[in-house]
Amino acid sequence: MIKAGIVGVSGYSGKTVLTILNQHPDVCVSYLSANNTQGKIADIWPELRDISPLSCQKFDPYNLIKNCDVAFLAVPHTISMAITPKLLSAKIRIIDLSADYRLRDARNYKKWYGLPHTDVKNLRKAVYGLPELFKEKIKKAKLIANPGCYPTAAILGLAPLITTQTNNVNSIIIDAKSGTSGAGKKATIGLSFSEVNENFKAYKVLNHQHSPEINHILSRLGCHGIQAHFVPHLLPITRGILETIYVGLKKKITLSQIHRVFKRFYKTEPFVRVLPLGIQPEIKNVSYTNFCDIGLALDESKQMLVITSVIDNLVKGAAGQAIQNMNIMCGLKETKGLM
């Protein structure tokens, strides 16, 4: 039985990790912490009453090390890099849901997150945890950088094309929409009901911190010399991401050919569903699941490919993918606890 700890269980992602792990047949949750809230988990999340008897404590690395094999760090950026070295030295496997280990270049981290990276040594060792692309590295990893929610949908939507048709890509525009839980649990005016309800807006246009993450991974897949332009929007819903990705193509190719490429690319991946032609994905069809649904359309006269990629931002975009990574790291069946 794998003993798991969750740091940051008072947030949406941490709570979702706990909810899923409570149903995992090979995991025992043995440690919960959050620095802003302590006490019985039922007092923090009433819906977990009689489901989890654990209490949430102030973070203590020694208690985590004593009680756990694996740690899920569902904390704001900068906190993970402060505690990860000590946990790694104690041979705790780490899945970090924050942004601290996603960008390999420490200078990029400082540019986009405003503070210097304090654990450059482990930054270079971290494995980017997108299982559909980096499964073999995840199997051997001690530290996983769990991808951001927007990058998960974008990269899964683009990967088959980038890896097989790199020289045919002329431009990429990612038009992304997310529910409000993607911003976390913090109370801000912009996320209040009165501001979000009956409203729809773009934010951080061409300046979102997930842009370098998306472009870095696309470049690793072979997309050199082309920068994806990323624009996020806030939907008046709680959870879910829908990204409409516009790809300009240089050479003629048919929609059927592209569809075959996508189907072949993901044929052994249990959590990516390439939909039949003529059907477009919807947020409601992936809510509370670890699936990514992908739809395709092509304007052959203009050679404009439209890829629609949809996920639940708290599951495939965070907690579910983290548990998928844990399964792979620990030699379990990838789908354990997630179906």
Given for the second form:
Number of protein chains: 4
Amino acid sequence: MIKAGIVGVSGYSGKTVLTILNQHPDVCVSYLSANNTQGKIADIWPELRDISPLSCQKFDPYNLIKNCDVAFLAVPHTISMAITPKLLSAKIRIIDLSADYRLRDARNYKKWYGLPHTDVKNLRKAVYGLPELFKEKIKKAKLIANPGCYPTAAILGLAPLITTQTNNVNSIIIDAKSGTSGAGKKATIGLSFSEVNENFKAYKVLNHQHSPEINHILSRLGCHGIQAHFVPHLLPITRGILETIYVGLKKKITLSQIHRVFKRFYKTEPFVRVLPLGIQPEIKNVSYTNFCDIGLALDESKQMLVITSVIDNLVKGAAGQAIQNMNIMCGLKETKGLM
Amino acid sequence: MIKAGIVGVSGYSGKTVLTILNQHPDVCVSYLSANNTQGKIADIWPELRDISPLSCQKFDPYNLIKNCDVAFLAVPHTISMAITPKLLSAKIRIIDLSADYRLRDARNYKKWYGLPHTDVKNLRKAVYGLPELFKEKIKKAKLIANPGCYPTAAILGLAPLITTQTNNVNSIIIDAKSGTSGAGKKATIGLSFSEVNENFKAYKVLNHQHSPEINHILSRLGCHGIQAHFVPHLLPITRGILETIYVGLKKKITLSQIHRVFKRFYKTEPFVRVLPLGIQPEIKNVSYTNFCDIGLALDESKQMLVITSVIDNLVKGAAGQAIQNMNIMCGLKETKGLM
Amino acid sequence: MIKAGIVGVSGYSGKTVLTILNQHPDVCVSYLSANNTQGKIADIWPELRDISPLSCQKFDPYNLIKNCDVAFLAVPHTISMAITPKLLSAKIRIIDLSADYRLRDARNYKKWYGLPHTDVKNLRKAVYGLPELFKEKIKKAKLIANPGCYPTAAILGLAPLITTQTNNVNSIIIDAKSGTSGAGKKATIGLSFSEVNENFKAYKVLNHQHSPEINHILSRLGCHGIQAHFVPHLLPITRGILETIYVGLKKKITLSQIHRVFKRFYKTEPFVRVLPLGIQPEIKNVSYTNFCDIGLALDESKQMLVITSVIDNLVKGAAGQAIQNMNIMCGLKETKGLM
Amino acid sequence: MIKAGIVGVSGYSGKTVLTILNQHPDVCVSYLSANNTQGKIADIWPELRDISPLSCQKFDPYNLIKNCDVAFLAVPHTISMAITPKLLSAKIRIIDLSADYRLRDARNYKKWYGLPHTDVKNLRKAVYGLPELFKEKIKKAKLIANPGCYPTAAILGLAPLITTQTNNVNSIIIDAKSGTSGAGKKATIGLSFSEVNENFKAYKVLNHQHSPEINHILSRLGCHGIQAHFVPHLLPITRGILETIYVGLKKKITLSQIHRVFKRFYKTEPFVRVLPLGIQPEIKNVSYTNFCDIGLALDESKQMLVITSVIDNLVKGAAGQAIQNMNIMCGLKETKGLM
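Hand over the structure of the form predicted in complex with another copy of the chain; the form predicted alone is what we had up.
Below: every chain and molecule of the assembly, starting with the one above.
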């Protein structure tokens, strides 16, 4: 049995890691912490009453090290990079759900998150945990930077094209829509029910901190600099992301050719479903699952491709993907506990 | 033109007072204040851009007194009783949307709101502003205690029976359901979209601060002590209240007899619609209106009456009723600006 | 492996049975049918793409009999009683999620469902499948009448009191609120998003077909006739029921005494959680689970008890409970596939 | 007083026309019809009980002609073109809220609506009723083709740029999101609450019937053929549209230059609010109003402009705009009854 710890179990991502691990046949959750809340897990998450007997402690690295093989860090950014060096030196494997190790270039971190990176050494060792693209590296990783929710949907939607037809891609626009749980468990008026319900808006237009993450990974895949335009919106739903991705193509191509490229690319991937032509993905079809569903459409001129990509932001966009990474790191079947 | 001031325009009730007064032919809004936010109203409420040129100031009683005939106090409780004496002595008419002057007995205020009442003298002069019941007193009032949202729906639903058949009433249960705007514009996790959406719960069961208000008014109407059991719930909608009121009857009565009593009672009231038998009220039918819709059903034994009463909590449950009161106080037609 | 068939897999209950059985370690789904839709299950339920390879056929009793040990009938009422005799005579165990075998008295069926019962013989043999109350009978049953969603929440909320203190119960009012999936997958204007969203209403007030089911079972438990007053409402959520149950008591009792009665009553039941005093159940805490959470409150006079009971109408209120029944009938652990 | 008739008052657009006209000081509603429902308006729209005494009849052109100066046709497409010739020849002014007279080219009608156009003669006389662009023509019009909801938001968002900088526009993508009332009052499973709630999806991707309408008008404004890519999505809200419009620019331009262009373009328009830079429009800020709010953002390269445009689909996207057109046609102040 793998002994797993969750740091930050009082947030939505941490809770979802716990919920999924509770059903995982090869994992035993052996440590839970949160800084603002302690005590029985049922007092923090009433839905877990009678399910998990664990208590949540104030974070103490020595307790975590003593009790765990793997640690899931579901904490706000800056916290991960403060505790990761100590955990790594104690040989704990780390899956960091925060943004701290996602951007390879520390200057980008400073630019987008407003603070200097304090663990540049490990930044270079971190593996970007998108299993469909980097499985071999994940197998050997000690530190996983679990992808952001928006980047997961965007990169999975674009990867087949970028890796196989990068010279045909002229421009990329990502129009993203997310439910509110992506913003975390927060007390703000902007996230209050009276403000979000019966409403819809764009925010951080062309200026969201997930942009550099998306562009960095797409550029790696395409082997040249790619600048996608990214605009997120806030949906009046709790869970789920849909991204509508517009790709201007240089050369004409048919929709069935593109469809074949996508089907082939994800042929052996258990969590990506390329839908039949004519069918559009819907958020509810992936809710509470680790699936990413992808739909395709092409305009008459055959030069504007529309890719629609949906995930559950708390599962494939956070906790589920983290556990998929853990499975791969630990030599387990990738789908264990996730189907 | 009546010059009206709104104290607390940054909250939902204050905003709704402003919105309605903007369409009122006989009123000019001449003063706006809020303690935490100042500046152009469009910066506080973007929906009012290009509609209202007014600015919102930090509250200053002298400015209000200088500029207004009537003041709407849409502030948290305890604030109203701190400023009311000064305004009253300057001959400003006051419509207080807070709870400060609703409970006649200051000890009850202490018990339910946790603080001693600091303006007991005016407490006795305040008129409970439920126009359908106390119109004559409202005409002469200087200080109106605008009813709570839950009490408005409850008392309008029960008044015909309590006033005409009080001896036939055995027991009263009020199962109330409210949208989130009733809790005000607040940054709390409990009111965040992720917690309220796809959820429903009871709260302050048998222990809500609107209970003594309901019981006090019902007892006045029935001329003897009435103790209704009151349980509120939080609905995943922004606006609206529905209360399902169960009245155990001592003697058998037919549904058409009861229906006639209700129709007659509200015959001349423009804002209460007693629905035909067989039709149930729905929150959406009163949204953004000052109506209270009432439905009736009786069980086979003819001894359990079910009254369903709906209002928009921000209109008939707050701002609309406040303006209805102002119309009556100022000798205007009761429906002015409200249809 | 138990071979299970699902009749009516195109509805929400049937789909939920399939979804849960897909994760059940001891069951193999070997037959799917629906009358209006045939073909690959992914074409009916896109969320099941790549999960279930089964196809859905037009119902044919011989195919079902040939392929199954157990049949889940998730069909509209009247359909079940048409096919049950044939299946029973072929020794198929039946769990009927429709209303056809819930009312012991065929005259009641006629009265509430509008048609004569056509299988009175088996009506008497059917066992009411509420495991927390009738486990021993379920073990030996061939035909289970799976309880309605409203009755499940109501009866579980009331059973401890009715069985242990029936003489202390004066009156019972059940104010029930349900999400829309309880009405099934239907194309009606009344269930359309534009009508349900930002709305709330009571319906079939004191006249819902689940009333006789509730009263019949409560009367069995209390060993005398019990008539609860039942009023259902439509919540703008997809999944979940909350019932607020008001019990007028003849004699005073303390809240801790009642709490002890409830805790003891459900001590060994894995799916009922009696919450600590002071905590109210919320629908989201039981969503997608087979739990029933129960909260308790008592008024100052100690004679009005408020029981709040929540379930997921598609799980504990339908498919989950059906599988819990199957587990018991087949000698498996009651919680298999349901935790 | 202008005598107005509404054909199709049982749909959401027709109802909204009636609701707004009820508050219009210069209009008297003198005729209501609907084909599937007749009787008192309160039986069709319970929210109008005690507000409108009118009854709704089966459509009869002679009754309409006898009683009205202006007719609002809020009917499904194909119905308008069947009745318009007779009404026009009787000198009734017509505002058609359907799609029948929006596409100048009858072949386009056939292509997108699947049927030949049966009133080609009047098709050429119809004026496209977007007042901000075609006010002078509307003043003299006898037949108004009231714009579609998606085209209204798109064209208002793009018009300043297309009319003043058409040569600088390289490509246009319109990512549109609409609430459910845009689909009308329909009984379909796809629009049922259980399917729409907690969900989001694209539909008719690059293939929506509003595309040719958008492209036709933009091309008129730009004086050359413009092909925008249009993808609509279904939002889980009742009212409102937000469109995120991506314009690839040929030459660099600053955001303040663009902002000035937009401000100047709509300087005298009462219903278009170009927001200050840095502020994004939100659907709730235009709900129940005739406003279109527009926000602007530009990427670092200064060559990708993002325009966000919001309207209430039932007001500025249908009924409100229709009444704005009526005001202009009848020589009234454009904002009468709409503020």
